[in-house]
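We begin with a single chain expressed as structure tokens, specifically the form predicted on its own.
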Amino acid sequence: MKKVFLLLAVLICLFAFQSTFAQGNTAETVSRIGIVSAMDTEIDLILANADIEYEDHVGGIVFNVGTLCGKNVVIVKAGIGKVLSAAGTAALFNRYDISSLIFTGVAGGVGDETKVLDMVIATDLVQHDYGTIQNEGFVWTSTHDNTNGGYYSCDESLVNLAYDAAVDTVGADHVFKGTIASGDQFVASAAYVKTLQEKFDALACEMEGASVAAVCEQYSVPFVVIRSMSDKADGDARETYDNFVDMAADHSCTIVMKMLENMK
């Protein structure tokens, strides 16, 4: 009799473990679009409009699984900076069947033509703080595993889809396509803005896009990075950011939703 009870107990434990394992590793075969940001404010509007079926908690990250604008999605706040954003993106790819990835959020305007609340759709991204510290100072170098001179190219069809959605949202005069530079620094220096312009021909700078792009390339997942300008990355950047970050983030969220509505 004891052996029967012991066998039943083992079977129950195995069933519970398998159920938990299946949910935690999302054994589902549904293909989903990944929507990633660094901060809560950058996805608040998206989450408010999504139908979330369940939350998957892994390593302190919440994966919000459900639908948005009729599309199957996973919405993730990966965290600020290149390390957390890359780790969160890799975890997303390891747990779900992600067909494409959209990174949404705010950035500092670097191009002379970009103003606060303008949009920059990345055509490519670069890590501006990757290099060597020498006696003469910092020397930028291409990342060792990148074959495109240190630049990560966004998917052209996603770029065009994002651009059209942005034009519908804020008008053509306020939307730009070009290079976004990423680094683990909040840039608030007019002098460094000039460096980003001259060295990388960047239109915007932020702290996550290129690291997410690097992971997307490793996993062969098409991606695009959408940034709304919360500041001009100059000496007044912190004050400007505080005043406009919420509005800028909502613009970026609205564009993501328009993209999903227009996807076939």
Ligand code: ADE
The other form holds:
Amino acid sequence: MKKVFLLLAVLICLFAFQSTFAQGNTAETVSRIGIVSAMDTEIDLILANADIEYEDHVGGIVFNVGTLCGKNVVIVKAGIGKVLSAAGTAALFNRYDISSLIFTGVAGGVGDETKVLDMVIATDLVQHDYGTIQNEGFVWTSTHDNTNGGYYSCDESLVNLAYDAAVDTVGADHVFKGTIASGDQFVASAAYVKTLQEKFDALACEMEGASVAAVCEQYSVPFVVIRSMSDKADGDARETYDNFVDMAADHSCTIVMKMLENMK
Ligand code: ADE
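So the form predicted on its own is up there; where is the form predicted together with the ligand?
Whole complex next, starting from this chain.
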């Protein structure tokens, strides 16, 4: 009889252990920094430098849990575009205690200032494709969840930390702080990129930042978006992107690691 009880106890323990880890160790209480990107190339260097303790596989997303530059982190490739990046960020916040979020990746440079391989540290982000299709065409409107005219503000101290790390990496002449415009389009049009500059005063355009920012605001998690320019979002953008995406992505990763090193 004693043996049966012992066996039962062992089985219960095994079941509890298995279900905890099968669900992605939801019992974890350690506070971590979330590092999110859209694509493998935008996060490969970070993963190569991290000590990953375990991986959670949830709904097709891999949450890499461990340490980077001495800080507790969860590193996530959420996917391309506003939908997947927002969904991945919300899943991250629902599973872990995330103290702050850093989004890293590449973008198209907007305006004459930002050149290929320059860095843009977002001070705020806006969804450039949110609005109404009227008879006259597309009319942009502020997102309805937003009280700041459609602009989501990054955390000032994270912005400054990112800026200093970027200057240290690529030099002050190649680092800009300002607005990033996000939308579900790869922009490869000189006319549209001019519109982004005139309408939103944007320095860069990409496909995830503002939706991640919206989720961060909902969950009151401080965040910053760091982007390295892979192209100029003009008629040559596809070719330029193909040539520079890997180098640009690695610059952004290097800056994230420097940021973590300098974080208290
Ligand atoms: N990411 C990198 N380049 C981009 C572009 N031109 N448009 C949108 N997202 C981008």
